[in-house]
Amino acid sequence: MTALKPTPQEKFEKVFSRGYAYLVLAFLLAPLLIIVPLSFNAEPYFTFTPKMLSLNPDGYSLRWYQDIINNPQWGEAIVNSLIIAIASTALATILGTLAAVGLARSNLPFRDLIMALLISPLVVPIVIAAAGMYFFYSSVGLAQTHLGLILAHTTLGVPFVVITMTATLSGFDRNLIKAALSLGADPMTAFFRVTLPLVAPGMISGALFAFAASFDEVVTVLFIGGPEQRTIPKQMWSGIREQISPTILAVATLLIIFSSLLLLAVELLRRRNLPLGQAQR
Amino acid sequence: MAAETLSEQYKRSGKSGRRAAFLLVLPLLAFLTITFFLPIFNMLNRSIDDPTIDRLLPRAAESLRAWNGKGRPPFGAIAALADDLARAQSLGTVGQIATRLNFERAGMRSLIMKTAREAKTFAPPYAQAFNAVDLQWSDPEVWGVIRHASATRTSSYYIAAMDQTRKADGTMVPRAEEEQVYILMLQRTLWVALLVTVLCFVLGYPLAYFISQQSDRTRNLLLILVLLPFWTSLLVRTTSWIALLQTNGIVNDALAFVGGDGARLELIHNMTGTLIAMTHILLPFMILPTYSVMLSVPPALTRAAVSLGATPWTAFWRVYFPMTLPGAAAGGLLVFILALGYYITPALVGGRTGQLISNMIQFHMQTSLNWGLAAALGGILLACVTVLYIIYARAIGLNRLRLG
């Protein structure tokens, strides 16, 4: 079979579609790519100085990174963000995985309704959720506490775990467990040696999503957090609104590196997941 | 004991299976009910349930409720209000009363504060005593405001959210034009959500198509490039747009370099900034579902169309496009739903003209402290989102919701 030679018009369309696609990609990536060199600016500006453009080493410095280390508020924010994100991820993963296992059973009554409810924190406007939580956590004395924020972030992280785990379990073949049992494994062994290794990648992906969601969450922190609950996003928020300093750009660069690592982890897990034969994406 | 028949065993295992499945879901359902559903319900309830006046002006509330709102208020109600105000003054609750009534009608705060200070000295005839403090009390509309606020079930917040106001006899009139903000805000939010959805489609569909046409290797690389902004902190991306778009930012410096200082554009702290940043943040939600549907369309179909005489354009438009529409619709609906509730981006880059309804809710929650109105606006927004979410679940299915 010989391929048809493309006509000039088809060639033009091909070039055009390629050019347009790369433009859209540039739009998607520009904000991330710009911020990295800007964070090494020697001057307190949000734009490239002539020295930077001429690649003069004097135009670049690490002073804004130095700033992060010297300012105890950022250190405190990093610790708070990690505590809240790790704790809420653990809770969300446990609750979400249990629920996903239940949802995977076809005999669960009102399955669609329950699924819709469990995913709803993802679509309910965050301001409404945060306002409700503000009154609730104030009334039970959990406003302005770490525990309050951990619970709030668990609520917001749960949909990610439920979605990812439901997708993983829908590709899970229960005959594998039966096979293990028929070959003499006891149920515990079957669970730890067969089920868990197969669903673990999905579970970790869901957990990473929940972690990223908590790590980037600012609205509930603004509503129910107090001065003790300064997190990275809250620190950035006030930085953007009040005294905008290039330190924020340095933090942003570190966060970009961090989220790239999370993304790579999820992608590698997805590859590992492939042999399960589930439809990807 | 008789042995169980097979069908009995089957029934029993089905029942216990259902119970086991439910028990697995129960912890999360209970957790969300306590930390999410009930708090939101209680918050929204504040829009229709407001006992402030009934609690703080009990006798006046009771006798004003018995009045039909026409003509002059009954003498008993006037005397009761004098009494209640004097007591409120000594209990220190006048501030709450004044704030609550001021939500209904501007100017009530100072009127109540002023009158309450004198209320202790009031003696019959009370009507004259009120008028002596301020002649506004001779206007039945002022009494009508207190009468409406005295009901514990109130529709006043929804009326305010619809830019209406109520006269003493209960008829509705639109607010003065310069006070009409909420309908405008709702329209603007819907309009921005629609515009962002269209922009995401125009940018996202061709890119998704392009990626789906590449070899496996390139495809994976390009997808990671799409997912990278998706994973990057929202605040980071917003900060970056500020650096790019501000008056002395990179885009404007480039424009000034080409066209002189006159070429600088106002790209941020207005509606343009909101639109650009929101489109950027929501674009991956459009690309990913569209792309995954495109992968499932067999290329043989368009080839068949072309071999049957269709032009490439016809083959695309009549065969390929309809088959990929479910993906684009799924992405578009999700983008629209998420855009409706956007708060952070408009707050940071929207300036005065780029604020959306969520920002208004936040303002009434934390600045004006008019929680009833915040709840009413939240109720309207949540109703819109819920309807669209049900449509999504029914038409597209929640199983199709994938994250990257």
Second form
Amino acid sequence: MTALKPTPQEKFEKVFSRGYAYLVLAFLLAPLLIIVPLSFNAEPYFTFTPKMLSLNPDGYSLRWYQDIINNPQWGEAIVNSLIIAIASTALATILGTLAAVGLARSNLPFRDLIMALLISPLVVPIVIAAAGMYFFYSSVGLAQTHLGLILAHTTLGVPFVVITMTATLSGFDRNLIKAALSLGADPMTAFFRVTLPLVAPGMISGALFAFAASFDEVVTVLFIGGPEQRTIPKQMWSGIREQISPTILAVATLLIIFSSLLLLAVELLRRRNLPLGQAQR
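Please supply the corresponding structure for the form predicted alone (the preceding block corresponds to the form predicted in complex with the partner chain).
Since only the chain itself is given, any partners or molecules it might have are not part of what comes next.
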């Protein structure tokens, strides 16, 4: 059978929809793309200088990227961000995965209520959540500590893992677990040898989202963190308020690249998980 040729109206709708999508994408990316050339400004300004507009090589410099390396405050902020993000991501991944496995059981009582409570940090305004965490952590001595920030970021990261793992487990074939149990495996062995390898792509995707949420979070750090818990977002916030420096634009450029790599990794994991989902249908 010969394929039907698209009508002129269908061609127009296809071109229009693609063009509209590209315009929306350009609108969303324009503010981010402007930051990149500004981070190479040789002058301490947050705007394009005449030398930059004329493409004069003297108008561009790597001095603000060098300042990230030479400035001890930025070095401390990077170390704190990595420590807090890695620790909170590990906790959020473990807790979120276990919660999703439990929520995957259809006979779980109050399943919808538990799910709503677990994802509530995504719904509640972050300022309200941070204020509540501040008063609670202050009463138990966790305010202005690394552990307090790790627990706070874990609370914000768990919903991402729960949502991702719930979606992954919705297409999981439980007959595989029954087969493992019938062959003599205990529930723990069946989880680590059967369930975990199959849902690992979804778990890693949730962990990446939790890591990104922790790495970019500033409100909870402003409420709970102290001078020793200065992270990259807090350092950027302080830099805007206290000293305007294009170093902030250089850091923002690196964060854009980092976030893009995380999204690329999530997309690769999603595509890798597609054959599994299709095979289970």
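Positions refer to the first chain, counted from 1. Between two forms, the rigid core is defined as the largest C-alpha subset superposing within 1.5 Å. Only a predicted model underlies this, so the values are computations on that prediction, with no experimental measurement involved.
Relative to the superposed rigid core, residue 199 undergoes a CA displacement smaller than 2 Å between these two forms.
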